[in-house]
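Only one chain is given next, in structure tokens, and it is the form predicted alone.
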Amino acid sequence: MAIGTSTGGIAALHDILPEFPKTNTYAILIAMHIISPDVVNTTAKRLNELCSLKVKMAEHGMQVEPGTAYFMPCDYHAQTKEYGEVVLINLNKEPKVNFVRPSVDVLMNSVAEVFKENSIGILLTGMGMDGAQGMKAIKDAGGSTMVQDRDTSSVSQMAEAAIDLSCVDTVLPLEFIPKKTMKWVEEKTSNRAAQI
């Protein structure tokens, strides 16, 4: 699962993190553009203590793993890479990329190049058009897309950006995502199992 969010983003995050139960079913990669490493370092921490998902700073060349959130470093692009049977985080500081480092277009991508139809992208409130294309690549690999509502976003420019590229199920108020993305990884689950 991969979280985009900008502008508002921090207290959103704290509405919403807390609802998501700790499974062995999935991750939780969240990019957010701010500009200062302690603020994330310390939203970090305060959901790890308000959660029941492990929430860390993500790390370069740390194993993605099930019942943890992990958050994107400030000024590294990260991606999923998949060596083997294990999904890796790689940092790096490639050019910027819609202004931005960390991109939620980079993340989504890479997401959905290796999640496939497992892949859900989440695009919360924010300012900007960074994410709408990761989550047309989301869309096209078979994963699953939701954007906050105008309504109770502080601004609605990411998520509008990616329903301008018809590359959104479902537009949700903030406290009903938790929710609709935990039905969501019950049906993967479901049909990764019907599969084995």
Contents of the next structure:
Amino acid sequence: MAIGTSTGGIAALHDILPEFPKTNTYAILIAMHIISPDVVNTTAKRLNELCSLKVKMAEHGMQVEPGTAYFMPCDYHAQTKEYGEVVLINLNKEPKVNFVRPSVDVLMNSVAEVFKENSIGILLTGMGMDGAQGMKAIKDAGGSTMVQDRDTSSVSQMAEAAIDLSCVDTVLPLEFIPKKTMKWVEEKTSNRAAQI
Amino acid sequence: MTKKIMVVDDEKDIVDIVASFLEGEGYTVHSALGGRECIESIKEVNPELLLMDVMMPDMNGWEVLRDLKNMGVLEYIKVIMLTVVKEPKQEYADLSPYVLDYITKPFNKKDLLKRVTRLM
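Next block: the form predicted in complex with its partner chain, after the form predicted alone:
Okay, now the whole complex, with that chain kicking things off.
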């Protein structure tokens, strides 16, 4: 699961991340446009104390583990890469995309490629267009996509850019996002089990 | 040492109200009645957080941010924009990593303090 956000994202994540239960069925990868490493590090530490999920900063080569939320570090693009049975986080300094690094598009494109129909893309409050192409990649891969609604967003540009690409399954007020997401997780887990 | 917040707005009444909210929570508040005053005093004040109006007569809040970015100080300051305009223009999308929150006027005390507290 990938979450993208920028302006207003810290407050939004404080509202929803504690609502996600700790299970062994999913991990959350978060790309947030913030220039200050201190702010991202502090946010991850605070949320780790508030959440059932383990919340940590992503590092290059780190294995993606269920029950964990990873914040992508400032000034690096982040991608998921499949190596046999495991998925690792790859950080790089490729040029900025949509003026930003980490780019939500870069992260979501890689999540779509690795997790395909099991991927979930969520865009929260934020400025700019970043994330819309990534959401489309997740949708095209058979995954599920959701954006925060305008009324509960500080800024809804990122969400509306995705809506304009016709790649959004549902638009919800912030407080309803965790419950809907977990419903999708359960459905995808059931589908996988049925296939096995 | 208390944490410093700089409030920038051309309307003194707004500055005074926001300052009283923040001082009540123990923050030290410095004010600037416009964009140029903010730019002139930012290095001396060295705030942890900047609460800035967007629509000001001398220069708008986004122009102020661009100048602060060019001065090399913006990487060290958290920014919340205060505005009557619900959505910023796309031309300011490059400033997205610097603007941690965007509060639409009229705002209430509880919401403002909640958003500030989460960044401090």
